[in-house]
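Presented below, as structure tokens, is a lone chain in the form predicted alone.
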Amino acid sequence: MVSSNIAVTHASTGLVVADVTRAERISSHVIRITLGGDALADWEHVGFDQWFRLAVPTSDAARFDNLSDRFGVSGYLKYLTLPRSTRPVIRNYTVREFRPDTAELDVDFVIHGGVGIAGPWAERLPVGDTVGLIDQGAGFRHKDAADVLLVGDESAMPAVLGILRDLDRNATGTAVIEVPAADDVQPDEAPDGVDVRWIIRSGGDRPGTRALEEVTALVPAPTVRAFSAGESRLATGARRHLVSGCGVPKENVAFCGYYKLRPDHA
């Protein structure tokens, strides 16, 4: 995470090892991986934008039994001491959907044309691979919010959709989600009083720019509860508009820069 005020919590489940049971491309830029296994029966699902550390195998020799149950400072330092030949790559992801009746967990991966490690791994449709998960809780703190403003790009789409799904059904407000293609738009389960605005990015647009323009044209009440995530400029720019421009208290805005584009993307 580039910049964030999202609190990190640790569930008692610790490290959970699961297997990829299904994998499919569901749109131009999204692949959905379904995880299953006995260990997921104890998954402490909290909903909303629940996120976790995902350990992805980089070779057949990858090991998960020597990873820490927590990924704080000590867990990270231990991770760095592990042999590179057997050390999985760890990235942050959001729970797209959890089904306790079947102990299945869906994760959506954004594909960037072979860039990175987790995305290309998902693009292989790696059914049968083993992964590790360390639950880190949910960042959106206002579970009973009456008025909300949510914004994210495609990397934050699972988080925004999860919050919309789990909000109080009487909640009102606006959600802005920017995606690179029209078929990347997903069904939402927003309360009737929340206006969900999908922004389709043009090819030359910097990710997050159009979503930020949409949000900065809004003037919500200072009592709004907000969530802003995705590319760093979008996450921090929306927060700055709400706090400095609209008088929203800082504690009312959960924000997280999931990644930061290189200067040549400016």
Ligand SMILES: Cc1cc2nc3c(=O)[nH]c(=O)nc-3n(C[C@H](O)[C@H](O)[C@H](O)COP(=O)(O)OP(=O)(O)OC[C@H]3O[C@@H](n4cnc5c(N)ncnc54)[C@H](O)[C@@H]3O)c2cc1C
Contents of the next structure:
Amino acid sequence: MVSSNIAVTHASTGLVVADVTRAERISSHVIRITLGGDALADWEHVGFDQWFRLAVPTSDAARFDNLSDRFGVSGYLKYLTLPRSTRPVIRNYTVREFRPDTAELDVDFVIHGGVGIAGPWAERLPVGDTVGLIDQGAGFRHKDAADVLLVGDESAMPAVLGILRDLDRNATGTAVIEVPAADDVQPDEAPDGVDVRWIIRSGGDRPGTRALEEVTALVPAPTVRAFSAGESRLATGARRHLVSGCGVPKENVAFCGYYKLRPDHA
Ligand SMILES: Cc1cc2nc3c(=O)[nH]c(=O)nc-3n(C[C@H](O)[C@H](O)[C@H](O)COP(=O)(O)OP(=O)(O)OC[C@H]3O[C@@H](n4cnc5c(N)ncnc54)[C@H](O)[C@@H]3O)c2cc1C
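What does the same protein look like in the form predicted together with this ligand, given that the last one was the form predicted alone?
Up next: the whole complex, starting with the chain shown before.
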């Protein structure tokens, strides 16, 4: 995480090993991977923007049995001692949907070009691969919020859609979601009183810029409960506007830079 104030929790399940049972390109920039397996029957689903550390295999020799149950400082240090040839890479992802009846968990991966590990791995539609998941809980703590402001780019679309799905049905407010193309827009399950604004950016725009413009034009009441995530400048810029510009207490704004755009990005 680039810059964040979200709290981290750990479910008692620890490391959960699962298999890719389905993989499908669902829109221009999103691959949906479905994970299954007996161990997922114990997954502690908390909803909202629940996220996890994802151990992604980089070769057939990848091992999951020697990973820690937690990925705090000691878990990370132990991870660093593992042989590079067999250790998976660790990235952060959000639960898009969990179906307890079939113990299946969906994850939406943004396709962001040929760079990195997790994005290109998902792009291969890796049905049959094994992965590891370590739950980190939900960052949006205001589960009974009455008035919300949520903002994210495509990497945070699963988080914002999860919060909208799990909010109290009487909640009101605004959600701003920026995506690269019109077909990346997904159905939402927002409460009737939440105005969901989809922004389709045009090719040359830096991710997050348009969403940040939309949010900085809003002046919510200081009592609002907010969530901002996605490209680092969007997450921190929205928080700055809310805290410094609108007087929203810092603790009412959960924010998280999900990734930092490469400096060479246009
Ligand atoms: C709590 C949390 C939840 C997250 N949930 C999701 C999720 O559900 N779905 C999702 O797709 N992402 C999610 N992310 C973001 C994801 O972890 C990052 O995009 C991650 O960098 C992807 O790993 P990678 O191996 O593909 O690329 P990396 O090896 O990490 O990065 C390689 C290069 O790609 C660039 N890059 C990485 N991601 C993007 C992007 N989205 N757009 C443009 N450039 C990018 C980086 O700037 C870097 O230069 C989440 C992040 C956090 C912290």
